[in-house]
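Starting off, we have a lone chain in the form predicted on its own, written out as structure tokens.
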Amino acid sequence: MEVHPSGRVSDLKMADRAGLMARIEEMAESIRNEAGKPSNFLVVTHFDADGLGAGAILCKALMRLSVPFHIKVAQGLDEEILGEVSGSRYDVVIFNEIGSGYLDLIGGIDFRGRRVMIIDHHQTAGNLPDGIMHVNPHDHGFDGSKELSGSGIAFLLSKALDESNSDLAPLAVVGALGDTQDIGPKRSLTGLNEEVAQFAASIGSLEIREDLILYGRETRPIHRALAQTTSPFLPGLTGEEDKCLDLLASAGIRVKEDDKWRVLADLDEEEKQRLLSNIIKHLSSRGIGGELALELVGKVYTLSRERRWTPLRDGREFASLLNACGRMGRPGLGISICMGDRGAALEEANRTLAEYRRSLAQCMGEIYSNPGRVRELREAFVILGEGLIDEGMTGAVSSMLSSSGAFNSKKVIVVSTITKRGEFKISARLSDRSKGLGINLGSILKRLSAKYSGQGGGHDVAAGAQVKMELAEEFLRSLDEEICEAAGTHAS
């Protein structure tokens, strides 16, 4: 019987857990052996918050093994990137939080005798090439989109390497929050993610409690925290500080104490209730159900060893900062922060975050104000982002739209744009109402992208793909048909 550090008995399937942990230990032993030769390591990781957190966790563990390493951040894998990896001078290549959806592509690369490992949590697609070590929770009965993030499995590997890496547990929580895996009751983490969070709490590096969830809840003036909240996206409030000030005034909530701006932590319980009630009224006036506002109440994960009044203290705010760094082309800055860099690096990261949020607000404002940007298919809404949405931002915009309730529909949200290479790129998300319909976006996009000579895949609820621009229209028609079939409807 498995018992948490907190004393709670685990309800996870022991056989599945035992198999996963055995594979993790096998990979840890292989890394220790390579480190003893010694070998040069290359870590290839994903560019989103979970990927940067996972990359930092693994690199911190390698640093503690005193082995030379380099980290490469990628939006996805293709023949060009894999060719660069194949031609590099490294002895060991670890694909971290990326790779499981590209097994056939990886299998076609000559790695020239290098030791190649894949540790990932995305859905597996293709056949595992001979000689490559692969660890993925899906292979052991755990859902990598809900129960274990990429940062989480990187932490389990790092902890298996050495118990001294236990202090990296909070980063795994940040990664899971960045991957929006807080899907349990009251926006809590579940499965192995929850076990990692409970472990972090047991060693005093994390506090977990229920409260209002606003961006910058400990560091921003109340009106600014409300305006900068994007998960969920609050139409008419997110990105609108003046409207947020009006709402607070109508709720009778003082925004200043003497000359000091008040933060969410300064509010008493009665003020928080008034704030929530007025947000519900605001959304109702726009025809949006009040249940969206209730998503603001839930589990808050505080990194208790981080300095107060910084964005690194709140888990979700930390994750937002990492997302900004990755999607604004500054992934190295995010990894540096995760590995302990502060001072000037944190100031630069905060500037990057501010720029990222301005870009997101601009995109969302244009989408809401310009119906021509939205194309309705039978089972999907396609947001046409050419000239507006950067290729690194499609996932963030699709996630915000899927959680905003703006379309109030069971249809899938698809955000499209054109990449710098001139390819057609989409990021797709299941809306809250489309979850449970049997639609597996990762599987659909993996299959379709291969059919159209592109690349794609991901999780069941969140996935992406890229194909040649001239195939975009046909690709979207096929995607709509596949979603219709999966949802049990029929395309006309």
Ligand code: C5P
The other form holds:
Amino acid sequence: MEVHPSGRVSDLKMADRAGLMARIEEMAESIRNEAGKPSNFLVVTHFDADGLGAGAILCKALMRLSVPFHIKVAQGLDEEILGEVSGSRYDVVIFNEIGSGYLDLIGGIDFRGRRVMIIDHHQTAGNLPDGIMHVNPHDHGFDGSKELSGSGIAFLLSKALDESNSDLAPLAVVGALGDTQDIGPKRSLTGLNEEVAQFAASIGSLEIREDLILYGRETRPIHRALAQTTSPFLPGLTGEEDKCLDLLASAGIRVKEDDKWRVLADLDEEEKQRLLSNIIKHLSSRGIGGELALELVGKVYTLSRERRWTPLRDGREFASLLNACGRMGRPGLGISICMGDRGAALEEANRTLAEYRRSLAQCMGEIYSNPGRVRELREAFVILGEGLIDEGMTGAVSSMLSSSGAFNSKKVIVVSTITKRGEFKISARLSDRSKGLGINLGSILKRLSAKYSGQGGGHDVAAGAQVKMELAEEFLRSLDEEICEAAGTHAS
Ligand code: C5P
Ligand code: ZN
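In place of the form predicted on its own, output the structure of the form predicted together with this ligand.
Starting with the chain above, the whole complex follows.
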């Protein structure tokens, strides 16, 4: 039995930590060898917050090895992208936070003698092709959708490459939060994610404590932060800035310091306590129990070396910024910020976040006001996003619908759209009420998309797929049937 750095006895079941670390060390050794030649590296990474964090971690580690590298950001892998990669001039290709779900596809590509490595935390699908190095926590008994993010495993690799990469640990925490792996008690990270967070804390670059969690705790005026908090959804407050201002006034909390709006992080403990009591009072006047407000209290991860009043200081805000950069087609901006760019880049990222939020709000407004966009199946609500939801935004809309308890139902949320290449794309999420029913969306979509000659997969609670447009109807019908089966209900 192992003892955790925090003193807790490891509860990582039958997970084979030594096996995972040995694979990571092997990959590090191979990268060091290639770096010594020196080889040209191409890093292919995923476009979401965790993918951008993981990409930045790996690139920073390569930069410190003084090797030439390029990074390519992908929404998913297909023959076209893999064709480009195999035709490129790089000696080494590392698929990072993407790839494990595409083993057969990757196996069908002729990489013409290049060294190919995959480091990922998504569920594995297909057979590992000969000659390709693969590191994935799932292969060693760790659940990559809960216990270790893509940025987390990229961090372990970078640390194995050189101890001086220890300073990248906070980025691994940002990635895990971006991948909503904060599913432990009080929204804490668990498993290896928690160990990485504890490590970051031990070197003084992260502060972990229990506190109020509002959207934008370092950057937004408090009433706005409260109004923009959707998880949990607070009736009478979420979306209602004026009501939030009233609540702050009745709690006796000053909203400005001189001429500057105060943010949640500026409040002292006693003020935060008063704020929470007043939220509880507000909810109980509407007949809602205090437990809902207590969901606002949880683990806050503060990047202590980042400047105050910037979105990079709070792990969740940092992750939102990356997410926005990725989804709005500006992944390079997100990566460069992770790698240390500030100033104009940060301003640009803030603008991108504002644009992203506007676009998300517009999508949500249209979905709520136009019932024609929602199709109810036996076990799923399908939101028809064609002409409204950009292909990079389906996941964000789907996540927002599920976290805000939309449709108040146990059904799975499926957001669909048509991609620029004319394919049918979906992003599926379990609602809070359907978690625990034993539905694994990642494996359902992996299987179904293969059956319909498309691509799909992901995690148990959040997954996506793409198939040809003409198969969309049948694909959705089969998906509904599969969910019925998994949930133990039966399609008629
Ligand atoms: O695109 P979306 O946000 O819905 O993706 C949810 C999860 O499913 C992500 O982790 C993504 O990597 C995975 N996914 C996948 N294959 C696809 C689409 C999504 O593995 N074709
Ligand atoms: Zn990802």
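Here the rigid core means the biggest group of C-alpha atoms that line up within 1.5 Å when the two forms are laid on top of each other. Positions refer to the first chain, counted from 1. What you are looking at is a predicted structure, and each value in this text was computed from that prediction instead of being measured.
Considering the chain as two rigid segments that shift between the two forms, residue 234 sits in the same segment as residue 268, judged by which superposition fits each C-alpha better. Rigid-body analysis between the two forms: the smaller part rotates 22° against the larger, C-alpha superposition.
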